[in-house]
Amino acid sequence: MLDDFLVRAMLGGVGVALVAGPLGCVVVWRRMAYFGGALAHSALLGVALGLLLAIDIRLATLAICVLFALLLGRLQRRRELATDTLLGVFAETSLALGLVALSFMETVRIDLMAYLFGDVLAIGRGDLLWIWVGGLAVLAALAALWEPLLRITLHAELAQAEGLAVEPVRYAFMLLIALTVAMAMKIVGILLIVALLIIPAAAARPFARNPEQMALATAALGALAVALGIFGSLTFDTPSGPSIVVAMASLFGLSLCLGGLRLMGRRVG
């Protein structure tokens, strides 16, 4: 019989993996990993804001992530700075601001490591509700945006010439990333969220024949990595968030090996 905390950890981790999988596929296709990292770093500022204003930390984190997503989307349209430079400035500045803000809260005691690297074993029922309700909303919105996103990814200029509203779709996708970051913070932590978005997608990519197959395979691999990471954390008494990422990296390594063997087999055949 599994303990309640382990059941909650599995349900929460799998819930986030199922959402991050299809979303991560688009992140990989559109090469937006650094954008996800910048949003993830801003989450710590949301934690500080929630503590300062005595409001729900998850809502404060979501608000900050949404604000940063909109601001980054706006600034990316300007040409004064390259996109990777702009994202680097935002990522490091937001993380630093969050750490500085938390250092001034001497009367508030928080487990900073849990926010930075996750604590999936401490998930409560309120967290599960937040993850699954928010996750279903993200997946529903992503399903509605799926075809436009694929068209923009293949050729944004052509999609716009055909009458597709490129900018609203792009902003909507950024907001979905922001919501996913806010949900995933408790699972793998602020510093490791990007791994949840990109590693399962990278592992599934060599074996998918179409975008939908890749989305399903990515969600399955993410869920498997969560399960392996949680049990590994319990077995070896290691941090849960990093253990999940190590499990993802192991699956990615296995994917590379199998992909290489598959390619060699085709050449021999």
Given for the second form:
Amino acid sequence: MLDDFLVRAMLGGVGVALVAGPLGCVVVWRRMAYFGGALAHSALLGVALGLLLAIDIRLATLAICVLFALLLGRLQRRRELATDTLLGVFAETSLALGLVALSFMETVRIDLMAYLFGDVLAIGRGDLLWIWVGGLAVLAALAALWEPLLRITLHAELAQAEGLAVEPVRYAFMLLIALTVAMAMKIVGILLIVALLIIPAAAARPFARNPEQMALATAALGALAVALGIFGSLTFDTPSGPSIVVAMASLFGLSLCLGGLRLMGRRVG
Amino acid sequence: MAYAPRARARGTPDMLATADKMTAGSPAAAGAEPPLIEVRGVSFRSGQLSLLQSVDLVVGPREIVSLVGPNGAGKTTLLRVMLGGLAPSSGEVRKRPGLTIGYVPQRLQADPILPITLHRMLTLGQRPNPGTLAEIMAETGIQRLGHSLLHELSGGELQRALLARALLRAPDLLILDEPTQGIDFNGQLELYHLIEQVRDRRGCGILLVSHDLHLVMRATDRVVCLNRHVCCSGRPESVSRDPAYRQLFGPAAAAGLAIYSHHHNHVHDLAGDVVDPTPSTVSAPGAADAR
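Moving on from the form predicted on its own, kindly provide the form predicted together with its partner chain as a structure.
Following is the full complex, with the preceding chain placed first.
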């Protein structure tokens, strides 16, 4: 069954969506969308490094993402540069570095588009293993960090005064994002990973009254969008990554309309 | 700098050391029992800036101490040092062994992007038994709001929710950082009344940080006036007459304080609203926002 590229695409895409959902909720709550994007941009440097050193590309990507997250965490303490400025510098620099490094490797012909925009239909068994084992690990870690993350999101200083070790939680969460980026790269590509993290979460928000509801709804919407996107990609012969993002955006639009209707209903009622 | 060695001399009756620093009044309540928390000669420097200069502060059991001072006086820095978030450059913070601190931060920015009910906020990271939870929610007047989303609550309600969260830890010492910011006058009166009730009922010590001088003084046993160093401290009436206090806040503030602490009727005139002039009959918080 796993020989069928469509089954592998579905399993991989849905797997990533199920992980990215709850994680994306926290990204949205903590206003780290741009951080996720910057981290994803740095992944291309990881790809180049992987090819250069002839090591597993996902491992290299993960290493670069982790390094990047740690560096950013440190630099955020400097007040004279705003976080979005720092993120911009890092994101564009690492993307550019990655592209420059790749251009030097004349012997290696890679499908750059597949890394930038994803190629879900090219998911192999090794990728599936990465996605599901890595995904379960990320979800387990996220479950353990869930309440601490909510506490530092609500009020970091209060959490610290109550004895919570805020910094380790912050760094651990950055590492989870890095892991997810390394996993999701193949599905939607480096440039579209942020969409996977934040669009389903944004679409789920109007229908949730507690954090867990929102996480579950986000995972479900993300999985649905992946399925729709892959189906659309096959039907209309469109690139798979962008198709998935378009499907997510459609669900988000639908959610906006439904949320608006509900608000109107509440006002009338 | 002369305080550092003294602070390290453990086992000596340190109350004497504090008393000579006091320009007016002495911590009456702290005299009999060991204090909950003692700040001894604490200085804090950030780069070239000296934010705190050998500050002494003591809070005893059942004592309400108000820490007042203008913006930039180092109030928040001192709180962070006391809570353990910042290490002092010199001096020390001594806590009674096993001391539990309940901290009520300045304000909670309830962001609508995170859907979370008040009940969930109270039980996040702590598992109080249902009886205690109901009791404390009633005490703080938020018993009807358990299922409300945080971002739907008013500033006063959020502040009482934070107080409830702090009380769930069964604190010996409650530290409140400018708890009435962004709350209207009636809400402030209610909150201060509630804080007084909490002290009376639970017997915990309370440290109240504020820059609004008028209201904070009423419920206070002792005022400590901070401007990087302790300018003066003592009972509210004596502090308001202290030249250092007048210099720090201006004669107008001192006059306002004197008026408030002596003629409670002024509450009515100042607010231009129906507020019961006698503090003892200020309505219970729950009654005010019954929906």
